[in-house]
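Shown next as structure tokens: one chain only, the form predicted on its own.
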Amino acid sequence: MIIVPGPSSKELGHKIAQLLNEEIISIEQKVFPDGENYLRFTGEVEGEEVIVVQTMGPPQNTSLIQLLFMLRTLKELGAKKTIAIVPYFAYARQDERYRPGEVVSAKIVIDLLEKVGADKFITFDIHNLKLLKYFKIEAINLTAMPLIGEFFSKFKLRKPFVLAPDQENPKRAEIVAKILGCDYSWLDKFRDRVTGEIESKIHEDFDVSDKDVIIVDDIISTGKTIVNAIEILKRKGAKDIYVGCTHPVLAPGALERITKAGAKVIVATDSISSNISKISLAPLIAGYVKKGQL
């Protein structure tokens, strides 16, 4: 087995290879003056099973095109099997045509990955699980929520409570709550498809008075969903508020927005490299490989 740490996931790819004690083939990369990407594999892959680790974090278009280039080239160079580990799957939020004429980008990206030769696709906390059904190749969604739960279990939390800031996947909050041995709930979120404005409402009443609350989500982009949740929690008397997510996309101003709203700690995984990426996915990925699940 060979591990290829892609340009957008160099550190994570190296961590995985070290934990597995597997060979690394590095990518030589440069950008031409006109902005086009140049990539080159620095070792032989013929007849080998190759894992490419390449997240689709910002800049998403560059990360995606690099991934497509690598997967197609591996096939051309004779790799026996190519496994794409894509911690953050960009464009997953546009998973259907909500308004007439919209591009369903998630389906297009999936089609491209299959056409260039990916044999298997692995990601984390995909925005909508139904996307897995669109793949013709084997597609696996893992969750980082156990890692986030373990991270917060080391804190001296006072009467902890876990909240998911939207209704799309309360299972994430349930996983973290089980680790912390506490209750959980979620909010109902509504987004205006034209303006992008977000409104959050309480799904069912819950008591967080004088409790420490952990908000868990798959993605933090603008941070507005988290801010809405924090404001609701503060009105309900929550004590300290913590935030954990898998994918720190972090549009400009997101962290400042969440901190100003009252979050005590904001933490994420290294699915995308950021200054809040305190939790590594490498042990989880390596454990998955060691169990022979590839």
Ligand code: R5P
Second form
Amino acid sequence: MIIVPGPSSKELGHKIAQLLNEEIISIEQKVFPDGENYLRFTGEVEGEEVIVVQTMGPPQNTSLIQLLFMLRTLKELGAKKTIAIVPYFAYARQDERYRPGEVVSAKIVIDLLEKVGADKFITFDIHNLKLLKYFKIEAINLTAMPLIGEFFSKFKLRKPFVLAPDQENPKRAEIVAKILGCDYSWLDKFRDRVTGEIESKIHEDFDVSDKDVIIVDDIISTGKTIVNAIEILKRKGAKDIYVGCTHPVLAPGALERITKAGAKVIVATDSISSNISKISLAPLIAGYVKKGQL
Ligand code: R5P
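Given the form predicted on its own above, I would also like to look at the protein as it appears in the form predicted together with ligand R5P.
Below: every chain and molecule of the assembly, starting with the one above.
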């Protein structure tokens, strides 16, 4: 097996290879003066099973085109099998034609990955599990929630409680709550499809008075989802508020917005490198590969 740390996931790819004690082939990369990407594999892949680690964090379009270039080239160079580990799967939020004429980007990206020759696709906390059904190749979704739960279990939390800021996947909150041995709940979030503005409401009443609350989500982009959740929690008398997410997409101003709203700690995985990426996905990925589950 060969591991290729793609340009957007160099550090994570190296960590995975190190844990697996597998050979790495690095990518020579440059950007031409006009902005086009040049990539080159620096070793042989013929007849090999190759894992490409390439997240699709910002700049999403560059990460995607590099991923497509790498997968197709691996096939042209004779790789036996290509496994795309894409910790953050961008464009996943546009998973339906919600308004007439809209581009369903998620389906197009999946189509492209398959067309260039990906044999298997692995991602983390995919925005909506229904996307897995759009794949014709094997597609696996893993969750970073156990890692986030373990991370917060090391904190001295007072009467912890876990909250998911929307109805998309209460399971995530459930996983973290189980590790912390506490209750959980979730909010209902409504998005105006034209303006993008969101409104959050309590799904079912819960008691967080004087409790430390951990908000868990798949993505922090603008941070507005988390801010809404913090405001609700504060109104309900929560004590300290912690935030954990898998994918720190972090649009400009997101962290400042969340900190200003009153979060004590904001943490994420290294699915995308950032200042808050304190939890590595590498041991989890390496563990699955070792067990032959990927
Ligand atoms: C979408 O519903 C996701 O689960 C996240 O809650 C959302 O993408 C976060 O976006 P933002 O940080 O812009 O509110």
